[in-house]
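Shown next as structure tokens: one chain only, the form predicted on its own.
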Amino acid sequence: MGESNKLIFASGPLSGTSAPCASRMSVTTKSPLTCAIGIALSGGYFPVELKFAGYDVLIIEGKSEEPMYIWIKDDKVSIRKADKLWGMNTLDTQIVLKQELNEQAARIACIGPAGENLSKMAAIINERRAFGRKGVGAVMGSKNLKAIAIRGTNEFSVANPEAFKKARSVMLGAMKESPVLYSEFSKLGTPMVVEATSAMGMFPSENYRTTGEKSYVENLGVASSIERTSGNEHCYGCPVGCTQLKIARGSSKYVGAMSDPEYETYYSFGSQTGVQDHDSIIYADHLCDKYGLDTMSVGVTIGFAMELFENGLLTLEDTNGMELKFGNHQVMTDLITEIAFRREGIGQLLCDGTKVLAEKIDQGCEKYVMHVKGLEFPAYDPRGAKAHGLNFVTAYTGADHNRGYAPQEIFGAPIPKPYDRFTPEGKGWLTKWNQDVRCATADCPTMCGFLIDMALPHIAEENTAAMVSSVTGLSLTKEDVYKVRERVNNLAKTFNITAGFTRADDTFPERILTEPIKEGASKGHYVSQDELNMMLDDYYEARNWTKEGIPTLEKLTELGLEDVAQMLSKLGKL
């Protein structure tokens, strides 16, 4: 979180066009949570507003001496005092800032108390959407930057309208032909995955110690979700509208709370903490949006703390008298406020995630911690899907399902071919393929990854080349798209090598390597050290990296990255 760390807001070449599902933006920085590259993605309307104002990328560096916000209205950019906004939650910040600017149509990305207090799990919130993971909100807070407000009124044109119309028509046709995109995903959103992974015996439970042993479908599945759905929201230019707005309807203190929890939040504040109370999850999600926190890292950290408490490694004195037991939803929701404000005792212990908490407690608690490179686990037990898990290990951001999602294992997708989710054979190549495809067809253009998985897997690279070419005037081929995806993953890997990461960091927590799943459809499965070594060797070979996971001179030269090769050579890595 030093002053030299850059915070980069970047929309892709398709953002701002009428391409469906393309209102996406990445925020990239060196993550304070992992010390590796940190990238967080978000949709909504903020990404296209930047394009309508006339900008592709916004790079923020340095640090203000006092709280400030950035106001961009077309070609006018100003930096203004934010002392009146400092301390506000994200929801109030957006309301007050629009009033101050007298611009209700402005789109705003801001931090809440968690980012101001430099929690390494802090997110950046735009409307109710989050640039959630890797602590990007803490980087924004370290710069004393409260918010970025944008209003763009410029027209956006494409280089070749006819070619764009044709490519867009192909995309829309594939979306209509998808058997799940409109019939299921549009109506249910990502929460529908709770039932899919539960049936596979890999919906993680109680800090991964009881995966497959308990069912959360009745209380957190589709039927319970539909009961609380009050409508849905669309990102700019998206005909799908997968975001499902939920209202807590019980008789508890949570009644009336509204949020849009995704599948990962049903895991992090549900099964990960042993909580079956649906309304408390809606409320927990609302609090994280309000305070500016990543629901995934926060929930996993709370679940980890609950196991520590039940094993006597955290005491009532440590927890401010709270009973951190699995299933205690009232304590779970109370802890979110403690974390956001870094309150003494338990708030200070938990505010920087599982890796830091494990270091603070020590006493052998490392065997219970669920992270890779400091990034908390997503909602897929890797013992039940080997390629999906290998991506956690090898993704340049840490345990990040979005860098190389494996639909072949999770949904039985036949592209590039069917795979047995339990076998380690061939999973190195498949993981590379998934990471590269997601990078080039979703992260870079930018495009919604859900759309790629559900509607476009058979034409993803071709359609990306056609769409980007028609918008920018470039003449890209499918092979050019392949090269882009490899360049990004090799550059990111090199960055992490210079930050001190080695093959030893490409590993699973002890629980994944030694404890088989005890019940359910994935019963008896785990990832042995020998299996992991085999998959890593396969992965590095597929990427043309060394056995230590370092890009080779041959690969870097092939990708036109000779300067990167020279840097690695000077460091003694090549």
Contents of the next structure:
2 protein chains.
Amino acid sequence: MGESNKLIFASGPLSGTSAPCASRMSVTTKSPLTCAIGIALSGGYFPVELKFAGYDVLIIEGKSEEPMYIWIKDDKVSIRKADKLWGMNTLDTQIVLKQELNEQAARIACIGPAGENLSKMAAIINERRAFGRKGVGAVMGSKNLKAIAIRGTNEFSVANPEAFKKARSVMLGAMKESPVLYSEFSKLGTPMVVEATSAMGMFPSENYRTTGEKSYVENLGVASSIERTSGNEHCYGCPVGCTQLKIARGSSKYVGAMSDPEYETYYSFGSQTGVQDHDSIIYADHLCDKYGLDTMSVGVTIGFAMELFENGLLTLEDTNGMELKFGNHQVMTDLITEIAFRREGIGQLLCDGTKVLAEKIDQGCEKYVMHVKGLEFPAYDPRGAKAHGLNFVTAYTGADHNRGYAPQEIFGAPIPKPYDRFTPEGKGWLTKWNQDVRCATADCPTMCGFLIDMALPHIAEENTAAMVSSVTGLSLTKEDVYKVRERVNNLAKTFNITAGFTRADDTFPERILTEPIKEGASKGHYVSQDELNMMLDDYYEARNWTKEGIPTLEKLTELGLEDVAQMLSKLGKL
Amino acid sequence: MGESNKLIFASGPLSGTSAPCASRMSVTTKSPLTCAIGIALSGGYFPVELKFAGYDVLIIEGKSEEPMYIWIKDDKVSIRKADKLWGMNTLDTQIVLKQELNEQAARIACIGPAGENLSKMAAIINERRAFGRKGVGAVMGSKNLKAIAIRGTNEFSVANPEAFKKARSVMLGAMKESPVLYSEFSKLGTPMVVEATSAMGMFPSENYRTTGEKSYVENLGVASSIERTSGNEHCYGCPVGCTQLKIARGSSKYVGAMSDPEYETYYSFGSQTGVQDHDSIIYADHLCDKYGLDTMSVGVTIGFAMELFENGLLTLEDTNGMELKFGNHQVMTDLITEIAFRREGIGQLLCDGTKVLAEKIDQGCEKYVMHVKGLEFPAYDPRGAKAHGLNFVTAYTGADHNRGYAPQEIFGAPIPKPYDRFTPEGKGWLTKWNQDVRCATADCPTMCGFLIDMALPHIAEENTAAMVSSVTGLSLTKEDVYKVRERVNNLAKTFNITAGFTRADDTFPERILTEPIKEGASKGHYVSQDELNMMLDDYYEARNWTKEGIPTLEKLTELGLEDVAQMLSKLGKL
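Form predicted on its own done; form predicted in complex with a further copy of the same chain now:
Next comes the full complex, and the chain you just saw is listed first.
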């Protein structure tokens, strides 16, 4: 969170066009949570508004002495005092700022109390959507930047309208042919995954000491979700609309709370904390949006703290008298406020995530802490899906489900081919493949990752090449796309090497390496150290990196990254 | 809440022009709370949006079979299904509906859960502002109407621009000369009144059994307010901006809650319930906005229930085990949710206000219940300000501070002259005068009432005549304005007579008539039955009504209300 850190909001070449589902944006910074490169993605309408204002990328540098916000109206950019907004939650901030600017159509990204209080789990919120992970909100807070408001009224044209129309039509056709995109995903969204991973015994529960009990499916699964769903929402230009708005109803103490929890949230505030009260998860998700917190890291940290408490490593004295027991939804929701406001005692202990908490507790934590490089685990037990797990280990952002999701293991996806989820064989190559595809065909063109997995896996690179070429006027081939995806992964890896990361950091927490899953369809499985070593060797080899995981001069030269090679050379790494 | 009831949203002749502070709107209906005519006022931006869409008045009749909303975009009006919105709080409803309509600039008035659940204290919310009182939200709910969204893009001109410019300039000049409008009111808003009424011993506390202890000033007064204020907000075209946004900060359990409590809210959720925790009042105000509830009626009902509980008329069995003790802010805030969702037990008991609660309890309630005609008391103890009190008794809407506020008693206002607040003499005439002025110069031209009291009392009618004439092309004189104000009061009174109201309904609750104030600057004062009779006689006489409070043929004819006279005649009342 140093003053010299940059905070980069980047839309992509397709943003703002009528390309379906190209409404994403990345925020990139050096993550205070991992100290590695940090990328957080979000959709909605804020990303395209930047484009309509005439910009591709917004780079925030330096630091303000006092709270400010940025107001971009087309070519007019001003930096203004945010005294009025400081202390406000993200929903209030957006409402009040639009009123202040007399510009209801402005789109706003902002931090809440968590970002102001520099929680390393702080998110940046636009509407109810989050640039969620890696503490990007803390970086914004450290710059004393409360909000960025944008109103763009420019129109822009694509370079080759005929080619664009054709490519778009191919893409829409592939989307129609998807067996799940419209028929299931638009009606259920990501929460539908609860049932799949539970059935596979890899829906992690109680901080990974158990997995996917049947009662989670009953209480948090599809039927229970549908009961609470009031409707769905779409990002800009998306015909799918996977966001499911859910309202806590009936006799719940959380009655009236509304939010749109994703699959990952049902894990982090559900199974991970042992909570089966569906409405409390809607409320917890709402609190995180409001305070500007990453639901995933916060839930995993709370689950971790609960296991520490149950094992006597946190005491009532540490917890301000709160009983941090698994399944206690009152405590789970209360802790979110403690964290967001970095409150004395338990709030201060938990507010910077699992890695910092483990360091504070020191003795005896190793076997309970669930992160890679400081980034808390997503909702897939790596012991039940080894390429998925290898991605957590090797992704340049830490344990990140957005870098190299492995549908071949989890859903038996046929491209490039289905994989047995327990075997380590071939997973080095597959992980590289998944990371590269997602990077080049989703992240870089700011296309929604779900679309790639569910509708375009067979034409992902061709589609990207055709769409981006028609919009930009470049003449990209499938092979160019391959190259782009590798360039990003090599560049990011080099960033991390310069930040001090080594092969030793590409590893699982102790529990994954030593404790077999106790029950269910993945019972008995774990990832041995030998398996991990083998998969890592394979992965580095597939990338043409050294045994230490350092990009080779050959690979960097092939990718046209000679300047990156020079950086490594100066460090004595090449 | 019958199907035949109408719900009338009316802007005024000045709405949408650049007349300062003319951004108000009334919602009129037969009140389910009082069964009399009910008027609720609000400001903000929704009122003028109706005008920009090309309408003065919106009348809702009948009832939908299923939840719907109305969408008005200029001359296009549609009624659409609101399944997605039903169950949502008012803040979420506004956000989600704008997104659904793809019209961020739409202005929305909507009900929350309280209106859906037909609470007789339900409000209609636009932005964070309320058409608060008289259960107008329940009428909207009974029609299955969740929301009205408006986007108006028309411009309209004034009839006589030169005259308008001149009248406006006179008005702005008078505003500048006000000793309080900009110097105090724009910085502090209505909460500044806490100190004034406390000093006068008429800031009612603990359901009127005590008044204005010093500690309320310490904990809820100006200094404490300023600590929590983040900034102010303006209604359309208002240069004052009295709305004070407040955030609960520090170690409060309500930390982060934001709202804009008015003076009346510091009474209803503060002194009336014995609560001195400032932050809990901000939170309670926020809950009421969110759920769509009238803060005044809800707080008074909770205070009433607390006194019933302390006197054994409500038991732990009735209250779902909650300790309804004065000063318990946890209970105070919890009860708001119980009320909004009409929850079994205490929620069902309280959700329709004091009158219904008293009827349910039956025995022994008379001396504790604080309403006139079913409308809960505002924040001025009538025992310390008798014209103010006589207005509660005679206003056609019940105990309403917006009909005939008496600044001559409370602030020694010099127009027409300052009055001793304890004497009953002359109060009949004064009450009529105040009711008429407020009606003709604030309500009818939709001008902010604060403005009339603080800046224009010496030119109120001239100002109204000049402004309205220049905008409409009519040639109104001061005398015409006098007539309008009397017409409204006679018409509304007649409505109530047809609804069965008689002189017997124009009375105070028992406590005001029998219990002298126990301490402070109004100690020993009460309103005896004889005083009330005398003031009522004077008031009816000033209005040229009969001893029974029925408009005379002479008066109605003078006002050109022959048709109204015929109605009374048919009822045998004339």
